[in-house]
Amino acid sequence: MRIYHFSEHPYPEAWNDPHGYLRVDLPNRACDPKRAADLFHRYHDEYLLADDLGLDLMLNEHHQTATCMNSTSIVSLSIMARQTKKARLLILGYPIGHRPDPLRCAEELSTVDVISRGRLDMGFIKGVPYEFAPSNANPVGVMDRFWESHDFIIKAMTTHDGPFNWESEHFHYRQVNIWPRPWQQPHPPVWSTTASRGNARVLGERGYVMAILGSGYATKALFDAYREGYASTHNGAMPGPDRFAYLALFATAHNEAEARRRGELVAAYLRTGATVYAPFKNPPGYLSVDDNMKLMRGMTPDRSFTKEGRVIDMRSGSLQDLIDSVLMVCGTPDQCYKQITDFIEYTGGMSNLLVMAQGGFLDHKDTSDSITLLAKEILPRLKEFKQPGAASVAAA
């Protein structure tokens, strides 16, 4: 079982900005560099902490928002690679959808995997909508652009013989030849996440860790797709509980009151992320026609699932109603590895867990607390879980 803390380095002091949306348009006059100075330090040391403590680690990217000011991951992925010493170092998501160069995408990742001495994951996604119109993008045909970029990136990485030629639809490159050359061979291990049990079935076919964030309930479809794409390509076999993560928003401490006001201030950042100005939310050509329709319909990305069916709106719902469907994972150290574990049984098998330790308006004391307790109380007893189907995790 493997743990990744995460933290979207947000700047919270502007989420109540009388201009009102958080995303894309937000003027950065509500940004004191000097306070961004303190954060960007503050959320590193939160990571060299979690390194020591034998947890793993995820970053990701977003841009042109208070919520998330790491608008260039590869500059934390490399501090990260040189300062950490045991992590794994997850980026999810490193948006290779709307990146105009895929070449310069495998000499940053390569570089980092040798600095880190092969301790990265490269985690490849589409890009959110609303970040389109500031990369300069065309939203139309994502998905053929993405696979693409992840084609090329991969030849990039994986050619060691002098340089190539590159000619798709979309990128065209003359004498590719990277250097330096990945540590992991053939490549570092490629995540992606999704939310359509489509996309699902082909991570299942090329057998890449899938990752699912905050869907609740509604995740063991999405597991069961990449299991039937699994097994379509790998002689009816299954897949083995490392190929699936789960992220969910954490918050523990030694009593529940105290946990349950963590979780109400990490779940700041759910009550912030719908503030998109209109026309950046779903630009054409973004989604499927299928998922229109289904938005149309009322089943927005903002809804998830109990148990029982019930539906949250992840935006509005009470720290209970996220601890009902695992958007949350909240209460004493006991309680947080029921939740877990009951998870896990659930889905059919998981040994990747993605926490959002740090989120919203939890203070570094808060949150260094919540992560030890994580690292000492929780994790340990996660590692000798028995999975379903599996003798024991406690080698993943």
Second form
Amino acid sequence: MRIYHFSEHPYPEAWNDPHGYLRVDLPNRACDPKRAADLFHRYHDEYLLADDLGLDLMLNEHHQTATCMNSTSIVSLSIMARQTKKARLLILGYPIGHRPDPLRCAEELSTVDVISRGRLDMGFIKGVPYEFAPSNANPVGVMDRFWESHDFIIKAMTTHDGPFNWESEHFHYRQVNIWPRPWQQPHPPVWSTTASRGNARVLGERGYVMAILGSGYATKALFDAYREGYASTHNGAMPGPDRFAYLALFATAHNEAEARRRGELVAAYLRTGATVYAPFKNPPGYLSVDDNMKLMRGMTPDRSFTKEGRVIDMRSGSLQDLIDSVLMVCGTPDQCYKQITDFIEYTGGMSNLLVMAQGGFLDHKDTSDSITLLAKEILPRLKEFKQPGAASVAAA
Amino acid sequence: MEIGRHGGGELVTTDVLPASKLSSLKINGIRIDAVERGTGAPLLLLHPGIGLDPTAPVLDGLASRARLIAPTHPGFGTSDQPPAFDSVDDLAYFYLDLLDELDLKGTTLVGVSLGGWIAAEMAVKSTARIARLVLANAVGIKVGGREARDIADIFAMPEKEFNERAYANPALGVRDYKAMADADLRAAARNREATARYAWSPYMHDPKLKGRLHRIRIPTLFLWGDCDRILSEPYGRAYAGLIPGARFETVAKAGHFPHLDQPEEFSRRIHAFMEGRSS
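So the form predicted alone is up there; where is the form predicted in complex with the partner chain?
Every component of the complex follows; first up is the chain already shown.
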């Protein structure tokens, strides 16, 4: 069992303006660079603490937003590669659907893998809808571009005998020969995320680690689609729990009242993070024609469910709703342990827990205390926890 | 040609729409739908990004004095999306092939907005089968400096704002998606996606086109809806100034889609242009 500590590196003061949007068009005048520097240093300190405590680390990136200052995640990732000692370094995600230059991506990631002496996990994503406006990448055909970029990066990382040629639909290179080559062989582990069964099956076929975000007790259908895909390319074998990851918001404390106070501060992320001018939320071609037809009819798919099948709105749900749907793990260490293991039992096996243990206004002291408890009182018990057998789940 | 399905996805016979044919055309293996109506000299109408409505009054208006062919572009409506098509250049060559395939001669080529861009890209390549060109509130070039937004970012505005900017009468743009037939809804969703496929970046223009417009040496008329707030009139006049001898006329009480805001006046101006009369 691995637990990855995660913060979006927010600039929380931007939440104080009740009129504006937090993403894409929030003027950066609202960002004081001195405050931004203090925040970066603080978040990095929390990552270093998490490393000392035996947690792993997850970074992500978003663009033109106060919710996440890591607009170029490779910078924080590089600092972590040198400054941390043991932690796996998961970038989830690296939005290769937007990147015009996958050669640069391969070079950056290989360099991070070398400096960290083989601790990089490469989470490739197509990128969230509202970031096609900032990047100007065409949302039409993004998955084709994503897979070509992926194929190129893997080819660049696994070719060691001099330059190769790449002239395809989206990218053109004639002399590809990256230095350094990655530490991990044949290449750092590949992760990705999805919310669709079709993509889950594709990830299973490739045997990549699939991380699911925020679907709570609707997650198993995605895991099962992955298992089907995995079995189809692995002689019927079932994937181990290490092929699955789940991201939840997180807060713990010695007593429940304090844990919930912290939980409310972290939950502010979900309640406001999607504050985006409507036209940027669904760029053309990002969703399929069929999905767009449903949206045009006013039908929005339910995403987050409790164990009893109750639908939760992640923006308006109460803290208890968020806990019931595993959008958040929150409570005393005992309560958190039970919430996590109940969920693992439900999924049929999952041994990578990604926790947003810092969000919104949760301060350094509370964050440090929360991740210390996580590492000292929850992680050791989870390492002893016996994962359910996936084979029986797949047969069910 | 064969009778096929139109944008609404229902089989339409000539009994329903007299004197018209809704056709399925196959050009180089790519199947598209087209409205064919009227007799006389050929008039090829290229629709804007919002697609082609086979019931639009402008079609009857134009067809009253011409043989109207109004195709639905590849990727739009119910027309095929060829996997290799991702630029207006692809569409321009496709329609030059269509002119060959249908053996059209002396064609009046009319394009509105995105359709105008396609028409201009065709005309710089070959006017062998094109006698005259009409560009109505056409996009396709950049005239301002690098920090000037010549063309409003239609993907960064709600549909209500789009309608207010695009139409003199914004009610013409309002759609009740909840009540719409599935096939029409699918066509609308495909139109939005196809517009982005062809025109996302560089946004609504081809940086090379401006330097090629001098090659157009056929009579050219710019028809410009004077209430357009997607494009400005100076943009249209600058565009016209790049085509030798092009005439620029405004259409009153019309926006970005003058063929929808003022279908009768739009048709009248085009007929006059075809017949060599001053409008």
